[in-house]
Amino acid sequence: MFAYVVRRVLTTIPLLLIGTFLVFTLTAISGDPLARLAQLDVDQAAYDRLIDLYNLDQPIPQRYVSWLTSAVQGDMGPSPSQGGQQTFDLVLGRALNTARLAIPAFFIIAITAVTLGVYSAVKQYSKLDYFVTGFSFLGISLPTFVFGLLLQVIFGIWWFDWFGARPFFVQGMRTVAQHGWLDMVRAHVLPIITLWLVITASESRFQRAAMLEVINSDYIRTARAKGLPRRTVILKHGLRNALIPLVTIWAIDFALLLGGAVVTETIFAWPGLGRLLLAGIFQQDLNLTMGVVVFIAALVVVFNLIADLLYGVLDPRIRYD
């Protein structure tokens, strides 16, 4: 196994070059950060400073080898659109605020769509089959954007009031140490939900379909002519099989939910990466781009890698010789 994880890891390293330096290239050619301060009465010396921190001097791939070579030794350069802060603190300091919302959404919504997915399949074209075939669709064909907007007006302006107390806050972010447990629920709870409800409306299918494969196949026909329990067919030889798709989509999601969700760290002011690589695109700040892009790229290679080995463990087939 060990041999396998190092070739992985080797054979992910072109590939996040060639990643890295398409995003440097497109950022590079998207906008001409002199362009600002012809806008403004600065004297040649401002110009020549910007010049001097992005290397405007120099062709894109020589900028990009000389970008390239900072960051591998965690240098990845200061952000002009936030006060010259170093875009390794930033970045470090934005991904734990998205990991507020990030872990507790993610071990909820795993929970809620092996759940209703495994009961869905088990209960084919029952009622219940149709209620969670509903609220798929709904949550699939409902924008993030939409929703959380929804979630808003209805607990910001409609049901503000709770018989004398706000029951959710509707922006922003609260920590225990400045606010008190109370508040930091209170100000989780919607973000939450909106990612919450548009990632279980998808995985609940897929877990669905897995299910239904599995449950029609000949080994579980032949656990159930041996006289097992339902139970025991259904949760121990059916969901580990089944598992196996809905653990790639969970090294996805669980990747870009802590690479920042943008839209909803944008609806409900969330203080995290989504709304850190906004900053960067629009105010053309290069440093800050690369460096959040960087961060997610990373997770999506090291959570692929992990579902690739837990596919092992659930299926004792599957070899890494």
Second form
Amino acid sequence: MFAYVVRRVLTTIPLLLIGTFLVFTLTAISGDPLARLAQLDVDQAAYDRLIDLYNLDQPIPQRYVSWLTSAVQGDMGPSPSQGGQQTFDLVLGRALNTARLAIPAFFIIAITAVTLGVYSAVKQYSKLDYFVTGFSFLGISLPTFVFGLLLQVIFGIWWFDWFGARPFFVQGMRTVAQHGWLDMVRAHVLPIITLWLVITASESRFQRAAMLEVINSDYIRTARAKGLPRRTVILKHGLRNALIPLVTIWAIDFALLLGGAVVTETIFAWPGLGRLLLAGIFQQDLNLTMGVVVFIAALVVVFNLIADLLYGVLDPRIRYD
Amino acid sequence: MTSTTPLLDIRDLTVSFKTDDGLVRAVNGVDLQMFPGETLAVVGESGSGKSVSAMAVMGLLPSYTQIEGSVEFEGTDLLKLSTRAMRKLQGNEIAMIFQDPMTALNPVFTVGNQIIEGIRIHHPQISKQAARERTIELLALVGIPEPRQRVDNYPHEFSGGMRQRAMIALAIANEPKLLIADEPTTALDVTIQAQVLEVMRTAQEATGAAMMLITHDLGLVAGVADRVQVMYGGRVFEMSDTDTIFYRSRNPYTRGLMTSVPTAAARTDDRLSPIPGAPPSAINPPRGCVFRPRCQHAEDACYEEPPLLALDATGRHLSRCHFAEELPELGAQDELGRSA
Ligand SMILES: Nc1ncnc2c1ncn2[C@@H]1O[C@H](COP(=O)(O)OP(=O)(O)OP(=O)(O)O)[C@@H](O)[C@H]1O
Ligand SMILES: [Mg+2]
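Can I have the other form now, the form predicted together with the partner chain, not the form predicted on its own?
What follows is the entire complex, opening with the chain shown before.
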């Protein structure tokens, strides 16, 4: 198993190299960082600093190599668009802010998606099933920003008009340390609900499909033929099997959540990774863009690995050797 | 054996499914009796309603099924039992072995734990350890080598034949009075079929259970069954003791089945002659006798549904055919499928 983990990590290295090279190249050719300076009234020294920072006098492959050389040593360089702060520290700080939404959202989503998926599969074609199917259709087809803005309108404007108060904050992050528990919760609710709707919609569909396949399988018939109570048949024999394919979905969703939800963070003015990435791209801050991208790539790699290991725990047919 | 009261007494069982294409009448007025300890073979082509009848006895039909008639087990009508009361019988008094051993066991639990669970759900007073010992005995009984090690294996570590043996062990774990085996050897290698059949007989002897053996294969029936019930199009076509079915069948469908069984035909160097045509639609069955379109002996009278005629005074030989009495005697050529 240890050998398996090592092998898996090693095989992701070429992937990471190709991925970062592509992003690096695309970012480098998509805009000229010097062009921004031209709009400001700066002296030649500022130009030189930027040329020196990004080795702009060299061809792109060589620039990539020098970026990579420092990056593997843990030096992601400074971020010119963020006042020259170290990219590494920036990414880490923002990642923590994103995690404030991602971690609770992930668990709430997983629990509701499993419950809805299982219920609608077990009661296929019932009213509840149609409700869940309709709900996921809505969640999948409604763009995130529509739902996020809708929540802001409801709680930020209408609620205020009717009741003269706002139950939740519609913009910005609040922490326990600075604002106390209540405000912290009030600030987290709406972005988490937004993430919840969008991701629960797709997860519960997967869960429903997985569960439907399982409850029509022969071993479920065997379990019923043994005289087991319905609960045991569905939860022990059914769900245990139907969770196996969900593990991969969870891993992807968790990695995406932790990597920053660009739209949700933008709507709710949340200082997370998603907005940091946007800033990097729009301001042609190569170091910053690369920093966020590498972080997200690492998340995907790590969570896929965790998913594969969990697979082995859940499914005895899988062996790692 | 036949004079005692039946263990299982199915009367006028009708099972239909509402589907998008119309009402599927899978079982249409079936009577079936089983007596303690006997082996009854239920034979018929695909779609004749064998599995559906068995599932009706097991209480495993989907909830949208319409069931009429009665299924009395030791005098209680199972169709009237609550699910809770039915669960007490499932896997305990009545147990079932399914066709495909590759998929019948849950892949994520060990074989042993699945059997232990089956024991302890009906006998919670038995300790885990005792149930485990019993499981090991059962695995030994059905011929699993090194049962003490194998008990902790997962299903995928068993071969197909071993999985079916494990399914048999599971089925007999609580010494049921009735064992229903739905094509238990069809999915297996020919070489393993005979072994598994032998294991089933051992298991049956060990528990004294009555066994309903559902199969396509008349050849398989010969050595095993006391009585045979032939089904076609959701109806009983013929019922009698095994010898009578093989040597003195009074039904064109049964006779057709016999000459269409490869193993049986090969044994008599006869040519294989499958019944022409296909089994009837369960939604729009042909008018009159459902076998009429495929029957060599069909006449105008066959546009009327034939009754299930008793061919002897005791009703031990029944045949659904207008011409049951008039059919020619079976010649030596036609005595097929009798295994040595
Ligand atoms: N759940 C269901 N919904 C609709 N139709 C069904 C259902 N189950 C069975 N049937 C139909 O009932 C008929 C009888 O099926 P059954 O499974 O009893 O046949 P069988 O004799 O066991 O055949 P086989 O030898 O192929 O197993 C078939 O026409 C089948 O399509
Ligand atoms: Mg069948």
